[in-house]
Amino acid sequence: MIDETLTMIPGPTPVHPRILDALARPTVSHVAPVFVEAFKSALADFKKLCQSSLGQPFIVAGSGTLAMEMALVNSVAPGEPILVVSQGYFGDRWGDLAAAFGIPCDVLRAEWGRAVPAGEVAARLASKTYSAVTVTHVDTSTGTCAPVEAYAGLLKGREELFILDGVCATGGVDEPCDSWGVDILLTGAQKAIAAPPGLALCLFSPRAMEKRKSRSSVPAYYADILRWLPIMEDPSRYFATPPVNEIVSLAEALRLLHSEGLPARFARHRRLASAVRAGLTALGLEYVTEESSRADTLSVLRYPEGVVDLAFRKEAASRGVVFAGGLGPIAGKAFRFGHMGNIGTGEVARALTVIEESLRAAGISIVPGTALAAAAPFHSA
């Protein structure tokens, strides 16, 4: 039987049949010409997604957390301080990574649901010099989209490397790496890029590559980008066996992404996010995230009084749609609704309908069709 459950969590996201077909192709040798060409295609199209002409892309087996580790361990030496600009759970993870590698860090931490103001970043940069500044573009725990362009303006001309975590943004939110001066962009395959999970992706600027090359060694083996660089330059070479099928499916996902076009893709994410917000607001739900910082890739909603987290999500799952629970201080108090990747109005409409039905099942009085009526103007835009 085919599982027809619609997974509307903040990743993994629904995978288009074209991408699934690519994933299901027979596994070939990691040096087979057909795979080498697919790998080259994925690398080139990822670089194009990052809107970079000079950056060096890396695609390796792993998760977004590995991509974070690769970014940090290759660009910052033990003892060199970093500034972490955190909008939630995954921003805080940079502190844990830094501690694991003996890297001192200062954390500018926003209240959950808010973004760190650019002025606070400016004040911290004026008081101290760091080796790098890390920013999570969209924090998956809070739905907060950071004012990255404003931060980028502050870092222009400074010595600090600018490391941007795009795990819940890349492919759904504009990230012009060259014009913003991003030194390292990192992400995963399974969110707004909408490929199956299992791949860590990074783009290193020439400045970031020079920083790694200036060091005799790094406290890593698998995560050392200089071990991977020959393969990224010539995928027919060998360091460790790549996940052949996942890279083939990523190549297809990136082809699909670019066939849509970046401006159109970002506009679609904005339009669907507007439909979601209108529908959820009409149901009386309150966002965890303040209005000015809400991401286009997911929504994080507080439960109305009397609605129990697990019971609500179990009810929604029984109706064919899966949502994610809250993390950290909002665990049990909120749910997370991912609306990114290759989804369209049909998936959003189904998800909104199931939220409405599940709230009614929990005893909340709602006129049937309220969410879809509110969302309709954005669906037709």
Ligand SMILES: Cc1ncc(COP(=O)(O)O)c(C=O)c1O
Contents of the next structure:
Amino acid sequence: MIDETLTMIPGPTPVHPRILDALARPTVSHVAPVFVEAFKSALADFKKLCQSSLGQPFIVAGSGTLAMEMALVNSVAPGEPILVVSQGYFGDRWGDLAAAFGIPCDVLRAEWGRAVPAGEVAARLASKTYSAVTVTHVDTSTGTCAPVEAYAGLLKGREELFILDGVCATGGVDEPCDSWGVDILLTGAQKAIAAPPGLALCLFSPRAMEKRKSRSSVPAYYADILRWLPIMEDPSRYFATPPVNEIVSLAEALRLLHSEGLPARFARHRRLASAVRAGLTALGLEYVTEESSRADTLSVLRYPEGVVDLAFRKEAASRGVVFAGGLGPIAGKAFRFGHMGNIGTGEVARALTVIEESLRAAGISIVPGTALAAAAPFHSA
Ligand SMILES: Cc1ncc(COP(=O)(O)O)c(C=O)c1O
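Given the form predicted alone above, I would also like to look at the protein as it appears in the form predicted in complex with the named molecule.
Zooming out: every chain and molecule, the one shown earlier first.
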């Protein structure tokens, strides 16, 4: 699936024609039977993606940031402490959110490009009990994939609610919520699920639902899950008008995802990520992320000496592929290459070729075909 300009940023990601066709279908009433069926299908398939049999899914108009807010405001009361395990910009965002709702938080922060070792989390949990622990599965600012399974082992049987931000992971990296004991998984539609942007998705475990029900109110109206629960249980009911076209397209995206199957989808992301790593390393590019923590959904690379960020990305865009710039301390010093969702060998090969050509245009001497030659063994794997 190759379109005109290939957007290889860490979301939004390229949207499959089948999903665009669903998005473009005429807008129907939000209580029309055909829409109610699509909403039910999206909820069921999202829950299946989370590998959860007991969790309660929520899909509302918004973005990943709203899903973060829904997760926090419904599960932690003002004054209750949380522990934030941060591997970058989006991990740090929990601190801002907590401050906005009067929630004290301790932050375990890793150097950019590194993951917080499970041992540090264990030590912190040994010294203090929190109301919740927030973990960013893949931090899109650093390309760091957290050792979530190890953290899950530490949190098993403890009081803390386990909140997992899967915005840059869900749909591309395995997230067995029930077996990991995740209490709240949150994500957006526009990354590895590869639907158009505009939807916030959350899955609440029975324990997290109980926590919300134990509180008479929360400092939120639209983000209050108890206002949405009747709609998620019966989408023909009303609280606020759902984004009809987006939900119909999400339903199609989740159908496509499950037709591939989770093990195959995660294996494809692993294979493509290996091809990308081989290609970029052969070009002499240095990863921002330590080798053991590199995510399968994106790569974050430092520029070689003399390569100017805007000029490089402009050159790449003129060749038809769009990459993202760095955030925070690596802005202007690195670029981010998203490789997730409904993409394959063709898109990765095109992106690698354009990176090689754009580096050559910036004066870096590279033998033509270097990246593809290094990536080839992974494409045929
Ligand atoms: C890990 C992570 N969390 C949260 C967000 C916020 O999501 P959104 O931009 O959809 O509000 C992002 C966005 O890139 C993200 O990568």
